[in-house]
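Quick heads-up: it's one chain on its own, the form predicted alone, in structure tokens.
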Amino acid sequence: MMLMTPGPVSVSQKILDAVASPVIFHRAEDFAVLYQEVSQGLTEQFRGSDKHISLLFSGSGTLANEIILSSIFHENDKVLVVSNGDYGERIAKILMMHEVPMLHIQLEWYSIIDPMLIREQLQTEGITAVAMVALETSTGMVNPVKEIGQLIGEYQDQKITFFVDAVSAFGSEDIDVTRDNISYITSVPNKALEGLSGISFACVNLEDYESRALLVKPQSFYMDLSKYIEFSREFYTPTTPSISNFLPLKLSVELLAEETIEQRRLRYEKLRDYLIQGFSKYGFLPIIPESKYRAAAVVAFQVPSEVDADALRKYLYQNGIVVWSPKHYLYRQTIRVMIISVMGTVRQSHIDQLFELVQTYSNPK
């Protein structure tokens, strides 16, 4: 079965073999060594400095987001959330549940985020933080994190905290926490890092954290960021982690460092463009028309009116290819969507197989 979904993704045999390694004790020295290697490797790939530390959590990207969002913001904040898809809106929902004051600019899905819109709010609304998604998985749209981060850097006297959900972006898009003034960034292994699900992580700017730590009362025992930071100083976790996923994660980080993010992005872009070109013959066109806003590895296609999207998805699944045809779209009444990813072990031969199946489905003998 080949997963052409935006996570989880199909992984290499090397990663699968690493899962079979002996289980180690999470309070022993060998685990501390493993944790340190993974943490430092992630920080390097985030382009962090000695001000940054990467923390590991046992759970999905949403868990990592909620740990950060609930642990660093408080009742005296005013967080500017700008969203143009499902996962940006999820950030706002988490903040709302934790009663953090915010200003939510909720754009239509597939809308381009204009950094000047952020500038206007920073100048007039008393904003203390900005929160957004780097790559909106629900649409395949890349958002201007670099431009907004550099804009935030112009307001250093306001000490704006910048939170970025890079769950789908890390490993393929241009992410640099130092250059882009990112205070907190989250991601997972089971997307462009080409690893396994079950772990999430965050890269934290310790200077920003220390300026906020005493202002926030913990809202949860398990999701208390301060505990993760405290235990990470000795390279441990506060509770029992998903131990069997640590060695595969270490290998995923090493493989990314070996290939480099830039080369992985180029690999994805070639596959993405091949997919778009070939799929257009069957009437499947990318919903995002401008290539500069399309993710390197995730494409949202508009399904032709004559095609039953769900029936096609089931047919592909029965023949060994898994794609995502989401049902939670705001545009579900007018636009039917199929999201296809080229992350993981997807190769051109798999895309050719996809084309053949679509051809057979469209013209059965």
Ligand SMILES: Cc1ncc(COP(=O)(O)O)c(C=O)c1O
Second form
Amino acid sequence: MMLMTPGPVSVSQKILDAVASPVIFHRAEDFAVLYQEVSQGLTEQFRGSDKHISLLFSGSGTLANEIILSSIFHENDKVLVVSNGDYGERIAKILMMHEVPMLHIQLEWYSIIDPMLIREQLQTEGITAVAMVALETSTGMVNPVKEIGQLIGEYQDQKITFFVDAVSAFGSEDIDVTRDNISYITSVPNKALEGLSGISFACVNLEDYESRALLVKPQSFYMDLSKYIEFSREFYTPTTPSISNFLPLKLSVELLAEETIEQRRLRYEKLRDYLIQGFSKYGFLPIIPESKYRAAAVVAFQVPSEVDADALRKYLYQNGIVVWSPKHYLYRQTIRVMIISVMGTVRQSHIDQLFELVQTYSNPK
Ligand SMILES: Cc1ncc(COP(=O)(O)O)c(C=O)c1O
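Output the structure of the form predicted together with this ligand; the preceding block shows the form predicted alone.
Shown next: the complete complex, the earlier chain at its head.
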């Protein structure tokens, strides 16, 4: 099976082999060495400084988001959430569950986030934090994190906390926590890092955390960020981690450092452009018209109305190619999209195979 889904992705044999390594004890030195290597490697890839640390959590991306979002805010906060898709809306849902005061600007899916909208709120609304998604996986849209980060830098005396969900963006999009004034950023190994699901992580600006730590009280025993920070000082986790995921993650981080984010992005862009060009012959067009807002590795195509999306998805699946075909709303109208990713071990030959299958599906002999 070739996963052309936006995570998990198909991974190389090297990564799979790393899972079969002997189990180590999470309170012994070899684990601490492994934790330190992975954590430092991630901080480097996030372009962190000596103010930043990366923490590892045993669970999916939502866990990393919920640990941070439930641990850093208090009743005097006002968090501005700007969403334009499913995962942005999920940030608002998590904050709501934890009763964090919030202003949610809920844009239509696929609409472009205008940084000026954020500027207006920063000037007038008593906002203490901004939370957003970097790459809205549900639509394949890249949001202007860099521009919003710059704005936040201009309002330095307001000490705005900036939370970014980079679950899909990390490893392929242009992210720099130092340049972009990001206080907390989260991601997972199983997307552009080309590794395995089961772990998630966050890169934290300790200055921001320390300025907040005394004002918040833990909402949960298991999701208490302060415990993760405390244990990470000795390179351990508060509870038993998903140990067999650590070696593959170390390898994924090393492979990313070797290839570099810039080169990986170029590799994805080439495949993405090949995919978009070839797929247009079958009437599948990217739903985001402006190419500058399209992600390097994830494209949402509108399924032509004459195509039965479920039947096509099933046909592809039966022939070894897995894609994601959810129902979406666009301007309050139900549409079918096919979300295809070129992350992981996807190569041009797999895209050719996809085209051949769509061809035979459309014109059966
Ligand atoms: C942008 C974004 N945020 C959060 C998540 C949730 O991650 P998970 O399914 O790993 O909990 C996803 C999942 O694809 C995502 O794409």
